[in-house]
Amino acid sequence: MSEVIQKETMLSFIDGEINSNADSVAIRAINVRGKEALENTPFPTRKDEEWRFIDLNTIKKNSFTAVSEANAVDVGDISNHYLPEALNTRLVFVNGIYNEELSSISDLPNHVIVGNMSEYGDHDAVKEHLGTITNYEDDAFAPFNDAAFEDAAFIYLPEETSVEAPIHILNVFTDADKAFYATPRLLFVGEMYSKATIIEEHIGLANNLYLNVPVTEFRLFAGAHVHHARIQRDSKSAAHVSRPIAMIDRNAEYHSYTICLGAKLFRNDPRVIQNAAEVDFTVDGLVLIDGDQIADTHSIMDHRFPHGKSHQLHKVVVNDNAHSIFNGKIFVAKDAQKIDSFQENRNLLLSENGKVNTKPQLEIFADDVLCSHGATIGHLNDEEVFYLHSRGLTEQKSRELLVYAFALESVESMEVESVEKLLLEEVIKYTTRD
């Protein structure tokens, strides 16, 4: 008699039963649909094309549990975290749920929403969007923080709306007895010409192991204009597994930035959907990983109507036996005339032990639009260490000062003083560690 082979799903990993305790009937709709989606989503392998290069063992090996049953640390003083151009447009979710304390949103303008969406179930936004764009097809994260969110942060900005000050979404994990998994959710609907600049963090504040899987949300409307960086700074004992998705109007523009400096496993899954003729959008990125760290991007720029422009500039630094992928997709519907689509990934290999693998795609079915696409790997130019050595910087100087030229072009596209003042204090870090 033959063996039956169970598939392993998302539940496999989970220790005990995934209960939301959301307010909202909204949030409890969408968690009804993700826990019926991961009864029959299995686990991704190596045997799946998306997932051929990464190793999960990050997730597979352990086995976790929700915060309330894991002894979780008490958070503490964070407030050197606090960006000093967002101290009063601020919220803070601690392990995953919101912490009113923490966060501070009193200089906003009138109308504009900044808050935790449990308190906005019966928003109109927020009961057409939530859920409506995350299309990730077969894939088990997705549906896992739709069936475990409970908080989430939720952004409205109403017709020709502009906030000034940088929105800051703090995301914290504290250290804790047993591993955790928590479950971040931002929805962000900009209405006609609104504008503002959403800064979302990752940050781990010990060194203890837990799965973090954020979904983001972002609805664009005509003339809509966002400025969306994302950093990720998670433990390094960590996993990381990120859903970001943005659906744009006619006129709007998108422009996303997401840095990798923390978990052992990042997998970052960015789709930008054109909704209309006449857009503009960002997927740009940079990593600098090292040590045994695994940095997995697979990103979708999907263009559906004529006249689009979009933008991807992923750059990599990595060193020991650290590995990072890219699969980068350029998407042309056969109607979508006159796009104008780039798409770069380079990478700079600073150990003999670390790994790249890229695989930049075109997908193209119209005729009339200009595409580009490529990818370069390689170590630090030795002419151009020589030549600085030469100049009376050491040898070491030299090769720092070469990956932080390399970063800075990153780093430069934010639009936050603060925020590029922490990167280019992370770049450096990493190039001057022992």
Given for the second form:
Amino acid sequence: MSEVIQKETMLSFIDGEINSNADSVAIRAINVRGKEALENTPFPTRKDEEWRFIDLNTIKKNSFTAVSEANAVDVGDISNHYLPEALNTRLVFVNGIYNEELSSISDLPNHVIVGNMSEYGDHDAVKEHLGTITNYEDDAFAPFNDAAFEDAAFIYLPEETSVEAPIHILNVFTDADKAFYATPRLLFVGEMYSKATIIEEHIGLANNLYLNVPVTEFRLFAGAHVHHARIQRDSKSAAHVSRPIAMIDRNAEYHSYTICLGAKLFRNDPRVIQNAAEVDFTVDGLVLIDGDQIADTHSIMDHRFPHGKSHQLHKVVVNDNAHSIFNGKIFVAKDAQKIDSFQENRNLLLSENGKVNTKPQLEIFADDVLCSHGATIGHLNDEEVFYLHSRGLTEQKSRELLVYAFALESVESMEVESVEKLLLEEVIKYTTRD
Amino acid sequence: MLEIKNLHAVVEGEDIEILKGVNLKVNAGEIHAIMGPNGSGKSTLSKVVSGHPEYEVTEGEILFNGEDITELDADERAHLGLFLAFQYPVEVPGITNRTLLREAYNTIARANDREELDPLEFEDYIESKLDVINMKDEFLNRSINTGFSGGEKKKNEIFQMAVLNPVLSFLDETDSGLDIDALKVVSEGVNKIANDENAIVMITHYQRLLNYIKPDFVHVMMDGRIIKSGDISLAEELEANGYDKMEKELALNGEAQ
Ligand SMILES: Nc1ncnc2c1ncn2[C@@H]1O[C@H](COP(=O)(O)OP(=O)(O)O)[C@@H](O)[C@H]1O
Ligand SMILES: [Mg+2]
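Switch from the form predicted on its own, shown above, to the form predicted in complex with the partner chain and output its structure.
Let's see the whole complex now, leading with the same chain.
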């Protein structure tokens, strides 16, 4: 009897068939594309350069079913997670499935669309842009989302429309009998000179294991300005693998901030692709991890045209046995002159056993550019601790304040007051230990 | 109030002895000045008294109101009313002066069973202290010492002293970094804070500061010991003749080994 040794794929950890029943032709086409890619893409191993440091056991040692098979508990009342600024600009997805009852989108300017994509499957912007920029090479995760998603957040801004209220995309995950997978999807299309703030949240309501594989696509046309905050507060047992990508045109600004607080395993590969000259973008991150958490950010800032300005401040605090990995790639194409790119990765290690891997990676083929990068790994400064301590604060309190101060800068970029407040509370929760 | 007896201290984990038998007694209502050449151990003395973990006391004791405080943590000493104005105040980005002072004030109040101040009450209180050394309001919103000039940092130390209202303050070279205008303002502030119930130990290299804050006692520190004590005339003598001459004289008289 001969046996063909099959390489592991994403499907090796999925229990049952992946069946999506999307009505939309556009979504179904992506589902089919995803399934094909999945079968042909090996699951990453430590031998792959981009996966060298990360321990994927939270996925590999488990198997995940569709939500429908997991006997998930009812979502219940989640109004404590609503943002006061976005009371009527909110979409709620429970375990990746759109929940109309909990969503509220009554407060939108004319012709702006914020809704479940399956209702807008025939919209030109969906047909034209869905799945067009998410080509992560040799990737098992974006195709998994492609294959499995049915519902999705769809945000469409016509030319010169500005949405005042932040748009809240609230993904919550409930407890369940079995470990399940979820594939939240978000497509944002901003036509010329449109403007919006998007708060994308992932919240685990219990401590269960699940696999969250979101894909977000942001297509910004000329002059569009978007502020995109991503707050990851998944269950501390969960695995979360994210593919957020943006492509931006001339005079566009895309500022993204990813806050990582939850998940046992977090892998995030943000990418911004410059699609014309004169852009400005941000790929900031704040990671606060402890226990056995793993957080890995592999970002790409892809400068393909002249006169781009980009900024990345990736701040990390590691406690206990947690492990942070950062690989920040800055690409500058041959003709992309006058690029002004800044990257900094600052790591604060609070424990003996915490681990940090950091690697800036610059690939610059233009000669007239300004690219700076730096990475630091440090402990709290003893003199700073003593200064506060000598003023009457306990040593513990002094340390907490200093960690708080370290994280503060990233929180202050949030622009939405309630989000800032919520994050400050999270930071205090993280720094305060007993 | 403070009694330091035969204090010896080393750098934690190393053999180098920096304080080699310091004796000093300070009573309520007194202002003392400690002068001495660079490297004689003045800053180390102030840090050891305030509980800096970098140093280890190997012999002797520090009595504060009769209680030996050598084993206390820095915050516990602050709760008893000890304060150190640092020679080199540390920059702490991200924490505002207001945050530190409110946290410090209330922690000390709590430790002494006094009422804490709520944010509004604290605001009134801290405003009233700004005048002590002509500080502007906006200063409270700035991160501790971050981007401050040398003079601003020193002023900030005295401002903190005014807010925390300590019983015993060590002012380590508060005059360095101050121009003559700031020196006058800061001195005036210190004089306002000084009263019959508290005490101040100034560490300085020059006699100048002592023209504005009049000490009751002047001590000369050399090589980890206080080798001579007297009144203000001792400072004048030092200014006129320098430390070298005094060291030689003392050696001749057999007062220093
Ligand atoms: N942490 C330390 N490690 C090593 N040497 C130190 C340390 N702190 C102080 N010293 C040494 O102790 C001596 C006294 O220093 P210091 O107290 O700062 O003097 P002063 O304030 O009188 O100028 C100096 O020789 C200094 O180098
Ligand atoms: Mg000194």
